[in-house]
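The data below hold one chain only, encoded as structure tokens and taken in the form predicted alone.
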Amino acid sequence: MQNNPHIQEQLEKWVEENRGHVVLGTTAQYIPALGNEDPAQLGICMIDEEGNYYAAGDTEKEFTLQSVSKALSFIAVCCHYGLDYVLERVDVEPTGEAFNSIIPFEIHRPNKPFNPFINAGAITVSALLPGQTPQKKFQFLLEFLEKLVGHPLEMDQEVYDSEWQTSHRNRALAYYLKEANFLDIEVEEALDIYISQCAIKINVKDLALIGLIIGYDGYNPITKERHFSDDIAQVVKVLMVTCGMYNSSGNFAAHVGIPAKSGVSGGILAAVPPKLHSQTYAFRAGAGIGVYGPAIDVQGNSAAGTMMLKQISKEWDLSIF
């Protein structure tokens, strides 16, 4: 459903203007199943508080969550155990290191992982998911996400297998976590859950809806349903601003200014809170944004997708700063 042809026309225009930026990145070659994706793809979907969807580009393509899942597993675990319980096990500080770096363990251990968006923190959070087996833990997260998007989701087995066979650095991180007593389950079990959540298939429309719910502090303004507390939403949005775009999070915050979480599949989840004092009337009441562009830059973010979000934020005054 759409009620503003101008917004639709602008999105279609901006997708085409930014397609050229795909040459600034390449698909994630270190995960073979992702490396085989078409780097020329680019799509975006935005949804407002009334349920109006605006989509342009390659919007039908399904892709895997990858690191976008880190924000969602963190929310799910906090919903079950409470924010305080989870923050005793993972912090909310930026690291300044790569998302899969072992350096923080060597320098700061046995301190808890810096935040849930680096791989060490994400593996810790995944292991905390409720359930007696890896399968039940994964199912808990899957059902939580299905409630957010309103339809069944599934895992991409090919991507899972590809990541499982190449996940040597994550295994090393998991062994560090196990040694430091941050994992109550076995290393291979924790890794199984983490890789499974990264391999969940989704599309830009799903990401946009989740972004809208985060932007509205855990409340879906379309269905009038609350999915998680505003306290959890506040922490997640802060993490998205400070840590959500890997080592370019500061640059993204300065030039785009929207809470966002990216993944190496090329997906970006962005949450635009209501900004009623804005001078523009495009999405003054908030929005959710989903982006897909599998050509990622050296930091791991969609090259064309990031450039497009910068343009959209500037033109429609979406920055929260």
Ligand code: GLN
Given for the second form:
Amino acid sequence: MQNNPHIQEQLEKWVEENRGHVVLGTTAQYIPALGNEDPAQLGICMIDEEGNYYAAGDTEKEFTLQSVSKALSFIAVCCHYGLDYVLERVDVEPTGEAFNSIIPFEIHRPNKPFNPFINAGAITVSALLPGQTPQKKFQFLLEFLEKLVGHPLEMDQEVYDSEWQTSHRNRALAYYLKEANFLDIEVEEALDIYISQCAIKINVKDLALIGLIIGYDGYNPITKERHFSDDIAQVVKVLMVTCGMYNSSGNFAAHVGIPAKSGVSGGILAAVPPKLHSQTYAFRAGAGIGVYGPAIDVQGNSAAGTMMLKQISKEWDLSIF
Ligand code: GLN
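Same protein, different condition: the form predicted alone was shown, now please give the form predicted together with glutamine (GLN).
Whole complex next, starting from this chain.
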């Protein structure tokens, strides 16, 4: 099937309609290199199961994965060790707290981090990546991602340096993890891997393709390649729904209803599974969505990106609920 011009027109219209919402957020000031981005940007790419891409708005821009990487390192680690091994070391419980909060640790003293999408859980997962050194662990993740998107990827050194110099809170969290015996490697090594993965450069097209693969339970319907198993995909989608949009995941589930993972760079990865009983003409066989809008709200989600997804999900009946 050819690209549907009606879908393309709608997407372009909705990007412009939602562009005004960028004023509801600001760029992530706590990582100086992200704080300097132009907050007015907004772009989206959607891909269907036949490989048709629809892109509208600021779609050429490269940005860093940030917390979107948490979903991907979790998948990579599960692929290598199996789900059971990983879930013995990190739980799948939402916290309702900010992504970088220390409170859940102090109050509950859990026997493993609450979930892999808060920083504590993500740093734990990064440390689990296979490899004898931080470089080899990072390389493992990078190669896994390169297979998903089908081309080489690289890290943004400026963003890495900027976060490395200012990540005092993540350092504090990593010391908590070390004290609780959740880290088998040194604090600085775990931080190095985590900050490197957050600084991997990506664009909305790549995010959309990864979203499609997650929506298809680890299978790429375009290349007919399986990247990870159904059971890993199932847990990842649950995590995306319950924890993927930080402490506004409940609201996002209610109003958008698409498994998604956001990052403070303003990226959102969303996975729309097939929904064959849907009445709409668009994306009944599922879709992957990549969004970029660097003005983020207080929870850390792209302000205009979230509003745009709300509109798209409603218009095209994409909610899984
Ligand atoms: N690198 C960022 C941090 O740890 C990622 C956080 C995010 O995207 N929410 O603070």
